[in-house]
Structures are given as structure tokens and as C-alpha cells.
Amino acid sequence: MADAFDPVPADQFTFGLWTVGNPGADPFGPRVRPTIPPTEIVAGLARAGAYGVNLHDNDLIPFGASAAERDRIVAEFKQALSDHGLVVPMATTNLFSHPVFRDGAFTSSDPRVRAFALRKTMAAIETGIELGAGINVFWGGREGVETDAARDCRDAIKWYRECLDFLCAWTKEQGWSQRFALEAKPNEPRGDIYLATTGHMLHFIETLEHSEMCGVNPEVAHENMPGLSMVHAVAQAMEADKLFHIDLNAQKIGRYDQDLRFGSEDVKGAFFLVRLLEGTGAYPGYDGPRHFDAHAYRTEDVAGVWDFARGCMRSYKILAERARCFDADAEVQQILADNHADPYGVAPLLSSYSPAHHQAILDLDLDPETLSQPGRRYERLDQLAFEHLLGVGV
């Protein structure tokens, strides 16, 4: 039966090629489950209510394929998005898969390899192009080292960014409006890959030429592998107006990268996330596709496999729902105005330099002693948080 919570293509939510395919394979057993056809797999998302499909140049066209083969199966697969409805917002290139990528692609040693992963890239961005895409995620899967005693990191620093202003001049001069979303991880499949973390990649942008046309790509089990936040790299994303694109799934810590359904693991920090996205808190929400990249489970047949993809954007529904009702609760309201409350206009002062302003910060009776009493409540908000997850008393 429907309910409020079942996925429609207003949500936004889209899903790989990849996510959905993904066979059920893994480093210590084959396939277990028969690869879905790009073509069904776009009847399958629809008909589970998701808004676009996403993809690798290699998830649709194989490697070395003729310019006829390719051309047959991009016109199949154009076909099949307008018969069900679905859009393209996102195209990336698998720079990871094949032998030549082994030492890397935009930082290989090799420079004839370097200019290969360009070729390629600048071939998938048409193909993304034609198939309506305006974002390419750029995940450097073989971007690192198991060994530092292989070249000066900042050599292949130099060299990603040199791929990098590359792709964004021959963008530009082509005149397509595209943007590049970068995607941190910290390793696996090399021992170290380089630009680790959301907040790497946020300095690494800094430094191109074209920087305005790149962002990052953030993703939950990349942040939390290491531990770290997803939601502060998210909001630091969005605080530096960076956010182009973002991964949806879930992880343990310190594990493997495990591309698990949203919501399955770290339930409060999915909460969190979508509260982030939705903008139910102060400032504005992110407008762009919600992307899964996360598969079933390797116990899963194929019905599992849309169990899987209907559990991921029902989670995010329901996290989301949960979200609107913790913003509004009048409690929730009153503890973050007393904390945030600036009875003696202090605020201002802090905002910008001025001698004035610094005249008036020393001026300012600042005894740490009483700053130090008030409690701030935190215990109380979590408590409201957990409550209304669960939807206790809602």
C-alpha cells in the first residue's frame, strides 16, 4: 500500500548504473546475481519512482567498443529514458577499472597514461553530454601510492591539477556549461589516495585555474571510513557554495568501503545529513539529485536488489519527515535561541576589524569565570533528536 513516504521523480533521487547492476561480487567470491541491462535497469528505477539514472562511460559502453557500437547503445538507452521518463544528471569516467589505470590515471608517473585518462574523460563528457548530463564526478580510485618512495606527492598534486585545468579549458572552450564535482577518499584500492578527505579537495579547487566551475562530490562511507563527519564535510561544502553533488549510502567505521543502503547504518548521523539537505534548520537546503551509490547486499536476488533501491529513498523520506518535525518542536526552538541569544550586542562586533570594534571587545566585562556557568543544554536537544527519530510522541 502507498503512503507518504513511497519515492516520486519530484524527490529528486537517482541512482548509478553501477548501484543497481552491481552483481554481488566481491575480492573473495563471483557474481551472484545476473547483470540487469542498462535499459531495464531505467524500467526499474522508474517504475520504483526514482527521477534519473547515473553512470560510468564503461557502466554503458564497453571498453574499446567500435563508434558504431557505441552510437547503437547510446541511441538504446536515450530511447529507453524518454520511454520511462527518467533524466541523466550526472556522468563520471572509470579511470580505475582497467590495467592501464594501475598506478593511476591524472597522477600516473607515466605521462603517455596521464593523456590517455584525459582522452578518455574528454570522450565520456561527450557521452555524458548527449545523454543530458550537466555534472562529472571525478573520483580518483587509483589517485595514490602504496609506497611514498614512488614519486613526490606534490608531483602528482601538479599533475591531477594540470588534468584537471586541461579538462576544464577544453570545456569551456567547446562552450558547455558543465561542472566538475571532485570525490575524496582516503584508500582502498591503493594503501594511500591522494586528496583524502571533502576538506582536501575543498583547498585542491582553490588552486585551479578554472575553479569556479568545480566542486566536490561528498560521500558518507568515504567520510566515515576514517571516522570523520559526513555532515560537517557536507556543511562545509555548502558553506563554501561547493556542493555540486553528493553520495548517499551508509558505512561502519573503519571498515571497508561498503556501500551499504542509506539509513542502515548510523541512523542519528543519516539524520543529521538529511537535516543538512532538506534545510529544515536555519539556512537553505541543497537543490540538487539525492545519488545513491550504494548496492544490495550480496544475500540479495534481483527482487532484492529494488527492495534494496525502494529502501534507500524511503529512508531518506522518513529521515526527512523526521527532521521537518525536530525543526518545528518548540523545545528544539527555545534551546538554540537561549543558546545563541545576544542580549549585549556582542555579536556585530565580531563580524568585521575595525579599532572600533576592537576597542570595544577589550572593553567588554568578559569574566571567564561567569561565562563559564550556564549549561547549554545539549543533553536535552540530543534526547528531542533521538525522540523525535524514532517518533516518539509525534
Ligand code: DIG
Second form
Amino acid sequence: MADAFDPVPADQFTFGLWTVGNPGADPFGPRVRPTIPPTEIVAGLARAGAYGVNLHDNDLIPFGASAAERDRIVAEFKQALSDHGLVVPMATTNLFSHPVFRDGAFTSSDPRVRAFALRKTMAAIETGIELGAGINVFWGGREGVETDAARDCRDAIKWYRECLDFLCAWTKEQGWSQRFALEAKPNEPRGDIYLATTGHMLHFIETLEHSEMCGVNPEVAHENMPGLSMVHAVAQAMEADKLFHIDLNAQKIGRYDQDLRFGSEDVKGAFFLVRLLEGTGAYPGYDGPRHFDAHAYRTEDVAGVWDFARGCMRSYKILAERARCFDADAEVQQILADNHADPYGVAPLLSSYSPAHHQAILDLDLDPETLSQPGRRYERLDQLAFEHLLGVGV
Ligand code: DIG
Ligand code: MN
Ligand code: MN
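Show the same protein again, this time as the form predicted in complex with 2,5-dideoxy-2,5-imino-D-glucitol rather than the form predicted alone.
After this comes the whole thing, all chains and molecules, with the earlier chain placed first.
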């Protein structure tokens, strides 16, 4: 039965071909589901209410395909997009499956491999442009080591930077206004992956020659695997105006990359993440695609895959409604206003240095005993979050 949580294109929900097309293989067992052709994925996502579909180059075009075969496949895919009204907001390059990348792509110690990775990426960017993608994600799944005897990490960082600077300059030379979104992950498949978190990526971006066209693509599972907060990673990216894309899924802390249905683990973390993205609190939201980089349980058949896809989108919309209710709650607003009050006009003194501000700070009557007295009412505030999250009587 249709309700307010049914997805519509305006929600900008997207899925990668590799997500709903995941055949259910894992390191301990073979595939359990049939291959779904890309054109059928497009049709299925349209039926489910998605806005768009994303792809790695080789999700659509087999590695080593001839130019004629590539053109035929892309034309067929474009027709399906047109027939079903889906767009391609993001494209990316598979720089992790073929054995040529087994010791990295942009950070391989072999410059010929780095050159091959550049060529493959430029071809993938061209395909993305042809499909209308405005964002290119870079997930360096093989950019890492099992032993640091392999190379000095500073060489890897330098080579990574060279490749991205090269690709940014080439993209700009074509006159394309692409935005590059760098995706972090701490490990798996490599023992340690370079630039392991969104925080690492945000710094690395500032060292790039064309940093203005580079941002991040944080993924819930990748921040949660090492026990870090996705909410804080995304908030920092938004504060830096560098949230160019986002990979939504779910993850149990301390496990391999599970890429679970969005909202299916750490519901409270998902709630506060959606609150950030929807901008129901103090800051504006994120206006880009809501991409689910996730896949169905291996227990599922194809029908279960579409249950998974609908669940991702429905859960997001339920959490968005819960976040709106939380931030509309007068008691929530009052507790936050009380906590942020500045009756003595101190905050402006901290906003910038001046001799006058310095002297005024020295003159303040700041008694630590007095300052340590008031409670913050976070127990009540978090209880309200919990009750709004569960839709209990509020
Ligand atoms: C894994 O989380 C990575 C790859 O699936 C892809 O390159 C990227 C795009 O979302 N995420
Ligand atoms: Mn993942
Ligand atoms: Mn991802």
C-alpha cells in the first residue's frame, strides 16, 4: 500500500549496478543469484522508485571489450535509461578487480601500472560523461600494503597525488566540469589501505593541485569498520563544503565490510546521519544523490534483492521524518537553546583575535567552580531523540 515513505525521484535515491546486481558470492562460497543485466537493473530501479543508477566501467563494459562492443553496450544502456527515466549521477572506475592492480593502481610501485590505471580511468570518465555523470568516485581499494617493506608510504602518497593531479588537469582540459569524490576505507582487500578515513582524504585533497574539484564520498561501513563516527566524518566534510557524494549502507563495528541495507544496524547513527543530510537541525542539508552502496544478504533471491533496495529507500525516508519531528519538538529546541545561550556575550570575543578581545577575555569573571555546576540535560535530549526515533508519543 502506498504511503509517505514510498520513494520518488525527487528523493535522489541511487544504486550502483554492482549493488542490486550483487550475485551473493563471498570469500567462502560462490554466487547464489543469477546475473541481472544492466538494462533490467535500470527497469527494476525505476519500478522501485529510484532516481538514478551508478556504475563502475566494468559493471557495464567487460574488461578488454572492443571499441565497437563498448559503443553498442553504452548505446543500449542509454536507451534503457531513457525508456525508464533514470539518470547516472556518478560513475567510477574499477581499479581493484583485474590482477594488474593487485599491488595498487595509482600507488603501484610500477609506473607502467600507474599509467595503465590512468588510461583506464580516463576511459571510464569519458563513459561517465557520455552517460551524464557529473561526479566521479575514486575508491582506491588496492591502494595499500600488506607489509610496509613494500614501499615508503610517502612514495605512495606522492604517486596518488600525481595521478589525481594528472586526471584533474586532463578533465579540465576537456572542458568538463566533473567533480571528483574520494572514498576512504581502512582495510580490505589490502591489509592497510592508504588514506584510511574521510579525515585522511580531506587533508590529502588540500595537497592536490586542483583541490577545488575534489571532495569526498564517505561510506557508512568504511567509517564504522574501525569504530569511527560516520556522522562526524560527514559533518566535517559538509563544514568544509567537500561532501560531493555519499555511500549509504550499514555495518556492525569491527567486522569485514558488510555493505548492509541502510538503517539495518546502528539505527541511532543512521538517524543522526539522515538528520545531517536533510538539514533539519541548525545547518543546511546536503543536496546531492543519496547513493546506497550496499547489497542484499546472501540468503536472498532476486525478489529479496528488490526487498533490500526498497528497504534502503524506505528506511531513509522514515528516518528523515523522525529527524524532522525531533528538530520540530519545542522541548528539544529549548534544551539546545539553553545550552547554546551566551548571556554574557562571550562568544564574539572568541570569534577572532584582537588586543581588545584578548584583554576582554582576561577581564572576564570565569570561576571554574561556578562554570562546572550546570548540567547539560543531554540525558533528556537523548531520550527525546530515542522516542522520536521510535515514534513514541511525540
Ligand atoms: C566500495 O565501497 C566502493 C566501490 O563499490 C565503488 O568504487 C565506490 C562507489 O560507491 N564504493
Ligand atoms: Mn563498503
Ligand atoms: Mn562505497
